[in-house]
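The chain that follows stands alone, in the form predicted on its own, written as structure tokens.
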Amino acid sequence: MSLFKGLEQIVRCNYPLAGLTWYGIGGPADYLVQPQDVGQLQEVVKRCQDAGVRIYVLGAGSNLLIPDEGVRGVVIKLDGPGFTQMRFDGEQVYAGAGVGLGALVLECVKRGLSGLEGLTGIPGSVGGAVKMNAGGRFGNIGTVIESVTLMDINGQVFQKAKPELSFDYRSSNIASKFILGATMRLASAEPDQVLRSVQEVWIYKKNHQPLDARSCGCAFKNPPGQSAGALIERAGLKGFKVGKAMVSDKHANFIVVEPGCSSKDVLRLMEIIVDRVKGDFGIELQREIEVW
């Protein structure tokens, strides 16, 4: 613990990460660090840099697979008060990286602000959502982003704003290690109208996605002009299992897990899916789930 002398209150050693992910599987991290503000984050990053210790950044764990053996290094989770604030100024909203998408959407409903309804049912945090331009058929977060507050590996805090920002399908041009928060421009609307839109998105997703099972959302990115789920289904893999991991029989681009599942089960199933789809259709699927 000498690496974090004086910061013991925000550091835990050999911490099991499974409970911090939506899959609920995977091994421990050497250190889990939860800075309470930007100053503590800068200090933690400086010490890791000086000691040559690898840094991982953990959001809501909704799109992440942790290896069974865990991760060597420091996992930083930005869920302290300095990273979970929401500020509203008319149609402009600032949300910290640790704000949950569900909480943000609900607050916007109450305030009659439209533009984030498409994020309904996505169990992530603002930081991860901005990094990968989260969304789907009902819209992506990148369309409403005005600027992001970032920090590089040297502890420098700065902003990047449109038109410097670029958002594409499940990607952005944000290269900085840490997203601290984002400012969004929404549109005023009647709260009842925004609520109806949220309900419509939720009903659609509930009918088409296995929201009652443990998953990490879509396992693979859609190839250009194609649906990954449709390709996996056409390859005859709906319901296919490896150990306790299974291709959902409700939506083939979701891999759901049962108690006792290992990360190896999920990884092996993903390999089989990639091989089968490539063999049948000549298309190599790219993972949407992040694997550490």
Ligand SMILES: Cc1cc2nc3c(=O)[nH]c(=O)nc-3n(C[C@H](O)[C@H](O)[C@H](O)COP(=O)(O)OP(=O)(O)OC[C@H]3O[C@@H](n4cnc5c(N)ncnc54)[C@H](O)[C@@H]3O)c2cc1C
Second form
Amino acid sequence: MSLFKGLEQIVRCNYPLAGLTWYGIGGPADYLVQPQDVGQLQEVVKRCQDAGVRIYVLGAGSNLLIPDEGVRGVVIKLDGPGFTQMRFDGEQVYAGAGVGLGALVLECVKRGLSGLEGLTGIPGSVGGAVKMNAGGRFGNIGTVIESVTLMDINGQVFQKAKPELSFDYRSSNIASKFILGATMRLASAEPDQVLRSVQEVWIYKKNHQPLDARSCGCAFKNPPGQSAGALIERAGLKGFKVGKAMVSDKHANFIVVEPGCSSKDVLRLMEIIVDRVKGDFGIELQREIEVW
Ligand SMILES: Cc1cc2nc3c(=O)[nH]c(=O)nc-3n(C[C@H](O)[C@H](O)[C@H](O)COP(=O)(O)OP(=O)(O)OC[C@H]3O[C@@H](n4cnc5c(N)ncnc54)[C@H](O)[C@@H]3O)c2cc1C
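Starting from the form predicted on its own above, please write out the structure of the form predicted together with the ligand.
Up next: the whole complex, starting with the chain shown before.
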């Protein structure tokens, strides 16, 4: 492990990534690195850059499909103490990239802060959520973000704030490799009221999404003015299976997997869905799930 000499405590070789993703499938990474703070992250990135090794950033793995053959390079997961802090100052909150959205939403309920209830039931990290402006019909994270702390591939740490920062449907204009944390502006409210909103969102999701099965949430983005789920359903694909991957019969935009599923099954099923929807409606669905 000469690439990471002296950093052995935070580096694991040939590490199976399946257990770090919501799908629970896919192969190993050459290296999994879990830096404890920004200094260690900078050191790891410098060594990878010098050696020409590819870097992947992993959040909570809830929007990712890892190929069966795994990934060649270094997967960096920002879940050390330097990346999991939450700091509250009145209506402003800073959350590190590795903070789980569930923990953040609950802390806001306790403190009577409103603005993040719409993220209830989204199992990502702050870093992953900021990257793709996670959210949906109840609100998106981008709406409450004031600034983000970023690090580029040369180890430079800097802030980007609104209006320079913009968020769109499942996307942001953040091009830096690493999101280290985000500062959000929330609104004071009665904790009971915030809790009620969280419960309403949760009940809606439980009724409409297959939360008891392994998935990565919506597999495809909604085309402008259309619902990807409705198109897939109208194409007659609810319940359609490839191997152990299946179009959920509860929500057609969720691809759920059973034990023993391979990433190839999921990829093949996605291809079939794209072809079928294109053939039936002339609309080319774009993946929401990221494939490494
Ligand atoms: C049951 C279920 C329900 C879901 N519902 C929703 C929903 O309602 N709305 C919604 O938007 N999504 C939903 N999702 C998808 C997913 O939870 C979100 O996209 C989430 O924001 C992904 O965050 P993550 O930390 O898991 O990112 P990952 O899946 O780990 O990574 C996703 C992308 O973000 C990048 N990334 C992660 N962390 C960082 C970082 N710190 N710096 C730079 N890049 C980073 C990764 O490199 C990758 O490109 C759902 C998923 C599941 C399983």
